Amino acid sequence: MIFSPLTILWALPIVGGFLALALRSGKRAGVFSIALSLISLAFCALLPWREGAALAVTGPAWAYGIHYALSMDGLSWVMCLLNAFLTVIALVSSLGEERSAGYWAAFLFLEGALMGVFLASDLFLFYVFWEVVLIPMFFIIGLWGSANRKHAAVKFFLFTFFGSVLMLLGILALVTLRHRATGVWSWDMQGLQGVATGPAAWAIFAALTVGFGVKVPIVPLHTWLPDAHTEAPAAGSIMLAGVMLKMGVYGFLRIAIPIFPHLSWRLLPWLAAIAAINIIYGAFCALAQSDLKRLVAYSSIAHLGFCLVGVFSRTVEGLAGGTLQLINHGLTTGALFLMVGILYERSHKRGIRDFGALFGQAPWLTFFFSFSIMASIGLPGLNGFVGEFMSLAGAARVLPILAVAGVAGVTLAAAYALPAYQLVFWGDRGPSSVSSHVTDLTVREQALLWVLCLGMLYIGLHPSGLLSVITPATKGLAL
């Protein structure tokens, strides 16, 4: 049956986006969009699914074996929940700004397309949603970003579109090989294992790796990310880092590794090198930044490397830890980009040395920033520690040198994050400081950050709540 709870999950935000556009008034569209996003969050949280009896819907075949097919297991559920949650955070954070109806609608379109990516079980449908995601984010950056927004938006689109084309070529090759072997056209994600062998398997896996790698992003396919983050509005950065970057790792978990389990294991040293380079390179780039937003952007490259470490280890704890780290990264970077956006809104500056001694006049901002930084660098008791520890523990079992690179990345994270925090909130004010323009958080801003930080604390103290959902969905990929 096409009209199922899973259909509602992705269609509701998209229909809501068109309704928001019809309202024309930016204020009315904003209130409507936030209300709809809260409904989507509640609906996702209460979906009646369970492992072993996951929700699924399959419609009639269209052409060449293409089906409208959706399914939800623990992996897709946590990703949909993260998407719905951060959409609420992004929209509520934009309430105090003068925005058009198109701005609010773009975030609803983005939420719906991301839901489709995480729910699709037909490869053609997966690709359609994957491409649709690019459109609202392109406009969010290009229309409502900073001074160089057009350049950043075009660069973002070209890089991600290039990756999508390679991914499509890999998918088409898989479907064609399956048709030659069986005489049946099918785009179903299940049953493609073993279709491609020899050089064809290597070529298809390489195409999928680049396609998913652009989204992670892996080095050297990452250069679009700092520009996109720098120019995007704060709410756009929250969704970009918090959800969109997770699409690449999700692609490995849902498609590349299940279809090529043995090849991905044979390529472990190379895949591990990619993850290690991401961790170390991202950290050193973050160390070199003087712009606070670019620092957080490069830190995302490093932190996504930890997710890849766990996923590529193909151990039960590594897979669960890498997936949990996707959620952790969404919460911590969501909070950090929100606060960097608040600083920019108050002062129109983002330079680390543009500020100083903010703790006296903005104590709540100081508290939440320190809390989020500690979670980001993996302080025990907060969410970042659990995901990183499990990822590195999994890596240590199969490739100890990879765990060593991860430990070095943890140390470097403290090296770039803590000095930046110290300069902004506790350092001396220079002659060009704009700290006097920065006021403390409003009640609305405090409420958003309380929700994010309590989420970090909850996962840090009680990770089994999410791990009990994630582990059954990922353990089938373990070797």
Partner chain sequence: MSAAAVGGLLAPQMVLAAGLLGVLGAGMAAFSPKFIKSLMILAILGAFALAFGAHPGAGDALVGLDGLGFSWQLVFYAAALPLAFLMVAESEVAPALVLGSLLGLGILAVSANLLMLFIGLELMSLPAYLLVARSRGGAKTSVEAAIKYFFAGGAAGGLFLLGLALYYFTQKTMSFAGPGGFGAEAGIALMGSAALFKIGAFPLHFWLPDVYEASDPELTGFLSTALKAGGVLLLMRLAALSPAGAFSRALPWFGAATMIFGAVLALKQERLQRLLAYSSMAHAGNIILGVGAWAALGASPAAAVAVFFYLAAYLFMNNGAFSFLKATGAKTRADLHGLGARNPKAAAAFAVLLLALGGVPPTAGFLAKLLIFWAAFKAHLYIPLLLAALGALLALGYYLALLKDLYFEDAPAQAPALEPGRGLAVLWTCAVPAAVLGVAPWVLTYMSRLLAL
Contents of the next structure:
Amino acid sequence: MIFSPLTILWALPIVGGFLALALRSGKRAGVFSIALSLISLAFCALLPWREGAALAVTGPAWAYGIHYALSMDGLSWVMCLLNAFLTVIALVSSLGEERSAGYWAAFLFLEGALMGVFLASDLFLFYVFWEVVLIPMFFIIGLWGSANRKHAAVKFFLFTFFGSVLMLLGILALVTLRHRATGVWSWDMQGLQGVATGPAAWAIFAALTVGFGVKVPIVPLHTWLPDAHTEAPAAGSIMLAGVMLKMGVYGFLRIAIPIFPHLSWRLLPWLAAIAAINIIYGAFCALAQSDLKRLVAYSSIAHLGFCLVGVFSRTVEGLAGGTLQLINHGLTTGALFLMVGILYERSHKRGIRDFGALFGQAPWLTFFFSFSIMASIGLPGLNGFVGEFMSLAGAARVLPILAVAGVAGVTLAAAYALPAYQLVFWGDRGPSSVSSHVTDLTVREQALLWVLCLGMLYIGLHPSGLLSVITPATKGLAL
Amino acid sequence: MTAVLPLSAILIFAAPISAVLISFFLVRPFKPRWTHWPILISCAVVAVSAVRIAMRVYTTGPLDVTLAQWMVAGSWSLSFGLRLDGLSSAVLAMVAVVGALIHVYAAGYMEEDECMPRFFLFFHLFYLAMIGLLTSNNYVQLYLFWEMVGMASYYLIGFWYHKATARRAAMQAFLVNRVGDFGFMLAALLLLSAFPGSGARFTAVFPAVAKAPPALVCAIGYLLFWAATAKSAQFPLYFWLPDAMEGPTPVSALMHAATMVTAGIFLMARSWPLIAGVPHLPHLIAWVGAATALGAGIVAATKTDLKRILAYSTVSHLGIMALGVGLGEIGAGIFHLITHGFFKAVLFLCAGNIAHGLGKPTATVDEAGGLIKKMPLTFVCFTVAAFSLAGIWPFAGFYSKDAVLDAAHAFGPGMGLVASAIGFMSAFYIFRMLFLVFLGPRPRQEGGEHGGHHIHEAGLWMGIPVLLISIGAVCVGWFGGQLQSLLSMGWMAAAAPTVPHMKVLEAWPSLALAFAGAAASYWWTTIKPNWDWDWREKSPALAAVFASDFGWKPAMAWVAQAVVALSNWLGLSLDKGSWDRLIEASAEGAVEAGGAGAALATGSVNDYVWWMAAGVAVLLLAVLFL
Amino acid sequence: MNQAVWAVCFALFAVGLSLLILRRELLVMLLGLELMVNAANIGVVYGASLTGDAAGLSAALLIIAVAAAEAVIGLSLILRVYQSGRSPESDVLRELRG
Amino acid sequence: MSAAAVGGLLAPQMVLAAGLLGVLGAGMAAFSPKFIKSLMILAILGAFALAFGAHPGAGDALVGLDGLGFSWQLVFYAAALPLAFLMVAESEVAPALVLGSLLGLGILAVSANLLMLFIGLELMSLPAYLLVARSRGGAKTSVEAAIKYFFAGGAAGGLFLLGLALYYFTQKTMSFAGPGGFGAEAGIALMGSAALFKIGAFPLHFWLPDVYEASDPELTGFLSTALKAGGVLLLMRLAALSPAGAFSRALPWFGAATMIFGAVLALKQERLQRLLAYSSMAHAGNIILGVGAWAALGASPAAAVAVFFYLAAYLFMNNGAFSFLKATGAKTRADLHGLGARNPKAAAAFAVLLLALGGVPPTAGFLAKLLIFWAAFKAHLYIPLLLAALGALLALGYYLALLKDLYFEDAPAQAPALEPGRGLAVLWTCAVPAAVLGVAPWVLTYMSRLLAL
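Got the form predicted on its own; could you also share the form predicted together with the partner chain?
Below is the whole assembly, all chains and molecules, this chain first.
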């Protein structure tokens, strides 16, 4: 029935969000929100889901075949877990500043909506959650962001809405075509395979690709991302990069590819080109940035390209690796945004050249930053490598040229990440440096980063734990 | 699985890992000055274990075990494993022993540096990475340690991060290695698709080479060589190595002698069963090696910074090793790798002692001169190593280097000519260095007498390791036969490698060339004491050619600038300036269109009715024609 | 006959519409409005007379009543414009626009 | 059918008429304005209750009640309630005018004949002209707006009559069941232009921003929901005369043009009522597209759920938005700056409404747009559909801009004094359904049952 653990999983944070608002005082709301996010993390981790959608909810039919239907498989579970985990990180990282109750509530709403996206098995429900995600993020950027936040918030919302509208049209078309073929109105994600043929299939797939692609984001639909990331508060960036970008790839995995298994395979050269361009273009753009946050943002574009490579390769290892890379990117980029946020909080600067020689006074910050940077550029033994390597291994099997592009991206990653790292943490303190304002990490921040970095190391050396959860859910898509 | 592992195989990993963890978490926070103790103990354990492993392999044969799953997806999987065969245990023994002694040296060298704990942690990580690299049983795991070596070297080269040159060198080293890693990673990926189900394990890959798609195998071979050119500093990617001198001297010694640069040669030897079958590749390796060896040898003769001379000498000798491997003389190549590890370590440590004695972080020949009286022990060690490097009987270098050069002579007259030049240049530059530093001082040299500084020998920490390694630089060459039998243990290609036994009388042409080189350098350093300074002043153009490595360094700088320019164009001009601008402009355009459209609403009701009439007209037209 | 009646009907309607579009004096525009309504009414009456449809004729009467009500409201609005001290011309009433 | 049965059909209209007489009488008897207002509210509530309990039936030649009329009647009366509650009534005039206009709408709902439609149209419009003229205490601009409204509306009425004459002449009847043909098509087109005028379709809309801007906010809410719903009903009746005719097929294009024009024009408006006026054009475009799709799919009343739901959702959203303007006294976008902090409750409700107007899930506006798009898709109206998607994007642009004003902009140093009126209760009453109706699709099942009555 409706009141199943899965409902609680998404509803708990949303109800919590309202309660946090009702608490009014920012301090109390903060403590409450963190407690709630921890509970939902524990709840998610302990959910007794089993392979084969053992946990599923289907409510009564509403109208036109719309159901309240949720289900959880390995893919959903890892995404939900990532979401719950990064929410905890984001919230705890926000403790350093005075925040109003609305701030905490917004993150809980965001968490709940994201859970819904990863749980929904009805297209209507999926779309509703997909869009609801935008609302708290819009306020997070617009209310608690930095200088250019207003513009960035509106741009973020409009840009992603553009993709969503196209996606909605695609979904509508699918549902209508199924009705034409079978006489049944249903918004179920299952059973849509083959309802669209010919030009309709092409058009629908294109619409879905744009819809999911804006979120990923795929080049050239990416320009909202650097602005949104740059202006969002650190915790917002963590959620944005850590979880929200994953919605796009999740959409490909959950909807676009299962519904169009053959078409997406025939389009492999084009999709692969998109992914390859993402990797290379993202890396080059990151190389040109002088703002730390923008740099990490562009690096996200490149990293998500690896996920796409793996997913589009449609091999068992590629799909698993691409999905794992979603988690990896969440941890790594989450940590990086967290630290850039810490730098910004202390110095109110983000420019790479605003800093210098931070090593001397902030050794722990330096340690964690270099650790995360190394994970980010795919140093084997850490998480980033596993995801990238498996994705590219899939690619190498089906389209070796794609692997070439991917490996070139790995190479370029070092070229953009290390100079930035060096300029900030090594080197001289320039005349305009604000390094003297930067103090080393507090115990709270250290604890967060230890968790993140140990996670990176764990996945890097023992990814099979997560992979054994992901693979059964994704291998059905392999050809 | 672990049951079959001998204790020493466990210890080569367990000791360094636990030492690093203990030092980082327990010792460093409380007694930072003691950070090196767990690490030194670990070095001793590793050195002993490595020797034991070599003995074990020598007597009982190779060991190849898969220890744990790494990445698994369905039937696709990669695992962690250990391969201790002749090749790995031989190199491992040298790396472990030389590396351990360099650790001891570093304990003295870094005594007064306040960042000593950080140094030792990375230093030991570097060592650990090299051990892992040598003992991997599959390509992907090898790649893991390959990258880890690069990472550790990055932090060590940039150890003195406040120095701009150190930062630049660290970055260059890492990035150039990454460019090489492009080849390795791609090769590993292609391996996995060319040999499905192999898990990239050597034992699964090599027997199947003949059955795999030839085009893929060919690509893999060339890519692996590309990777090796970066790590082992071969043309075209050699140029990071001379700059990597910016780190502390023990780092240079470890990097040049025992770890890092030998990895590429090791990779080629390891992959020989695959590379041997790729058309033209072995010859390419040989020629690249020869060209690198000769070019770097010439440049080494023009350098004045002591460590730089040695750095180019390393590049040159790596070229010799590559030449050996390329000619199919894997045994000779690996033999040279091992002997080179010893004598190069001595040379670097001596250079460190000289700089230390002069009270400077680095020294040039201008600052030295006539040190024979003030640093006699260093002089002796340096001389031994220089003889070894020059390939003079009965020192170690003679047996290995001349074996390679002999093979080159056998290959053909062209290669033979190049090999002769290499032999001559090796002797020339190392004796030039020896004479310039220890004889004299010449009129242009300070002879260390600056600011009333008292020149002295280094302490025991720095002296004893040099002495011990010097013994190796003398003797290791005598064990070629044993090496040959060791290498044949678990050798995966058809023909076991041979280590040619050089006889002093048969090798007279090489010896003659070496002596000629030594004599020439005596002529131009001591008989004509000012020549080394004069030619530079007389022909600056020529000096510039050498200083730019025959123009290769500016070319590479141009490439780097081109990448930066391209990224600026893409990331700032195209992405932000054009594309994003266009998107924003479309939104602004819509708003402006709204402003312009507002002019239609004139406020006059007559106009409103006119518009209505127009609308009705459209409707009526639709009725007429639709 | 049909054509003649409809020609008159359309012509009157067009004249009314033209007054509405071209003239600025509100009273003249009101005149045009009445002209339009009555021109249309001619069509109704003619249609009803052809078939002798009583419903049609009563419809015409109703339309006349509605037109009268409309005229009253129009005049009262024009009066309001007078009272606010503005001349009753559409050119004056252009404060709202854009 | 007996006269009594017809009378039963007309019960809500009779209540309204009685209320109208009662209000006038009470006014002459000098009852307090408060009492008069209560009488009006009572009449509207009574009409709503009776309309809700009515049993649709065929009626006679002039009136009849089908599912469409039944459902729309509910919208009409419900949409009048915010105005009834919020309006300032100093005498009996304004309440009487409101009741008169509502009576016209009620007649429209039960019309089974073109003449009745005309009478309903005129009766709903004429009081509206006067209500506009009386807005803001009879300000100059209000009179100006009324004049424009009157002349443009008069012209529309004339066009309707000309179409009626043509239709009658060629079909020999004023009922909905003519034989069709070119004369009928032309007549429908002319009459339909009056309906398009009422809805505010491009290019017959130019009166609309002026009128919406110059009226009291609550009146604008009424005009943009109740009267617009009347126009939509008129349009649907006319389109149903010839569902495959030229007029019906032209509708999607008018809809697309209207929504793009409205959305673009709204983007640069500074005055809130004018902005919302153009935004209501954008919504009107969606509705017209929905009607076009409905006609293309056969124009059966039961299939009108999309349009009905849109109107119902729009009723809450727009009345809510205008009651926010009433409650806070905000007139320009600059007035909104910092309101999120100064007046968090009203701002939160307005934010919900803005998201709903923008069509963001889970609000009612989302489901409304979804249904329209879906209907258009089913009717193969692909290009208008894409234009509608573009329109939705443009529309979101100005709603987000308002959200930005509300929350992200700081209040200016000396904030202009606003004149807050009542309306918070109405605001929240509108905001809650607008927020949740989007994830309550079972409402649709209920609606289609109503429409099929």
